[in-house]
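Coming up is one lone chain in structure tokens, specifically the form predicted alone.
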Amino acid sequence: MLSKAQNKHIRSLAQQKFRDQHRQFVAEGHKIATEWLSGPAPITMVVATNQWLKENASLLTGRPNVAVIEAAESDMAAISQLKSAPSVLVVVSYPEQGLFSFDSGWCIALDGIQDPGNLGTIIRIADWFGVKSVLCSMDCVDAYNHKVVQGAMGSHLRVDVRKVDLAATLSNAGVPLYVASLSGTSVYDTRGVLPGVLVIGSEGRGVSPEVLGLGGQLITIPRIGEAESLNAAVSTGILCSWLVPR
């Protein structure tokens, strides 16, 4: 059964401090808990009730590491950061990163990104495209953030999520730059495109003036009737839409 000293850890990652100390994080229910445990993530504990756990037995098999938890549904209520008990939560560490190269093709760049749902949605959609790598700024919001992993459902699997000085980073690229902008060239508009870093910025102020700097080719999504803004994450599905199968 669920220890008070198990309860407590997996109640402290609901903060970043605590994620970023032990380098884990949860995810939740019963359709991400299974994405993360039919591949190779590096989970270190699976919390679940007896019914779960005797319905997905087959899930557990040849993981020896990995600490399998009964807990009953009011202990899972008093862990999970969901307005409804899942019946699963596995504890997942953070993956080891290497060193980023822009080698492999298109990848995201996320300039101060605050809203963790459209994070988790963009992580979703760098996955769908097959975009294999989203580089966030130091001011976005964490990517193991609850609700970061609960929108990217599973992706963080395919997408190496990372954060880096990002005009630093995008200054030595050697890549082509596209870059979100209200003032920007139409996208449809856009011809023979080769691969390179999609910039989107941030919900409120957009692209910061430092990766501005850097000369990339504005783009936009025409706007035809009256809203004044896309959304971060609806802006990133529609220009991968055109961008990246190019």
The other form holds:
2 protein chains.
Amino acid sequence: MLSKAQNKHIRSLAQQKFRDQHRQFVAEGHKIATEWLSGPAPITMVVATNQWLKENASLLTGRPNVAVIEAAESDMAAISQLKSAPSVLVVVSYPEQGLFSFDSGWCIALDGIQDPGNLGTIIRIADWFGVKSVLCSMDCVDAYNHKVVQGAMGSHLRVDVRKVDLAATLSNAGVPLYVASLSGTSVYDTRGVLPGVLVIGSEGRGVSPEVLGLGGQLITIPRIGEAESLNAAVSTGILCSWLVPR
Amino acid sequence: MLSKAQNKHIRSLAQQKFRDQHRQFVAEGHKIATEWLSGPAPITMVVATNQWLKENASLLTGRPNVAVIEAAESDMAAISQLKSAPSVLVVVSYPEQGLFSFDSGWCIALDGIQDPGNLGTIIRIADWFGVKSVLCSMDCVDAYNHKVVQGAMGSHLRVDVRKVDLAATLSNAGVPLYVASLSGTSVYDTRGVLPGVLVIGSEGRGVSPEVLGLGGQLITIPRIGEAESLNAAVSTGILCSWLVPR
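Having seen the form predicted alone, please provide the structure of the form predicted in complex with a further copy of the same chain.
Below, the chain from earlier opens the complete complex, with every other chain and molecule after it.
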């Protein structure tokens, strides 16, 4: 059964300072748990109802490093950050990250994304288009925030997401920078571009002056109607579809 | 000042049954209020703080049919559905809708979209790409739900959003149907297609059998990486960018 200390530990991971201290985050729900348990994900703990454990016992065999804890539904509700308590929740170690390199194809760089739903969706977009890494400026929402993890639907462990001093990192990229903008070259006219970094600005204020100052190519999605802007995640998806598969 | 009856009326509009009964919905915040007040939007009431009314008085002159009500910040907090109370909130009549026609270019049809954030974002995408109408199946989230309105950021009054019996309506469309799917023709290979209806399925179960049975062309966004799916709004944006501007 779930101990008081375990209950407290899991609930503490709702806060970034405790996630960073323990280098662990939480993901909830059957879909993400079964997907990650089927692979080499660095899962340290599985907390689940008796029924879930019975039905998914095969996923847990041969995983001696995973602590498996049965919890009452009331305990699941207490430790869950979802409105309706899931049947399973996993505690996962931060993925190991080696030195970062711009040599492995396309990269997405996020300059101040605030909305956790947008960041989760963008990590999922990166995973869909085979983009291996997402660089986040220091003022982006934390990538292990609960809503980001749930929104990314499992993509966290396939995409290298890391927080960096964005302007400094991009200034040494050595590959082309393509900066999403409300003006610039139409993305429909970008044929045969070289792989590089797709830079997406924050929801409210776009790309910061420091990053704009690096002189990347401004790329725009031409507007036909009257909306003032497109959502940041939608823009990222559209730009990836035109740039990445070439 | 805001009366008790007005307070109660505005709060009642958080529920679809009262919105439908009064044919009115609520939109919050300076951006959307000023945008709509600058045009011919069917606004019936503006509730705002003293300071907002002072600073935006010019928007309210020559609008004799708009009731303007000053409210204390505590009243704004009581009637708002946002976490932090806005300085202004408007009550808007449902737009007048004439007979629907498929003759006016591209149309987006949503088959069971559940997430209000997705629906709001899709209405904004339609507005960006000049798509004049969004048809929603009867089981879609209500288009005047608070989160939908805030997510669409003002696009509700430029895009004709209506709830219909989707399969019956599409069966008489007389224009091509393009159905978003995990398999089918790559959207990158659809050159010179005729304007028609872009059909997007629900987040969980995709397009319903009734709508699939109408025999539209299945269109897919080829996957390069490993994510199981793309977000419904992101898919809509990508497909619009490839289909609509042609």
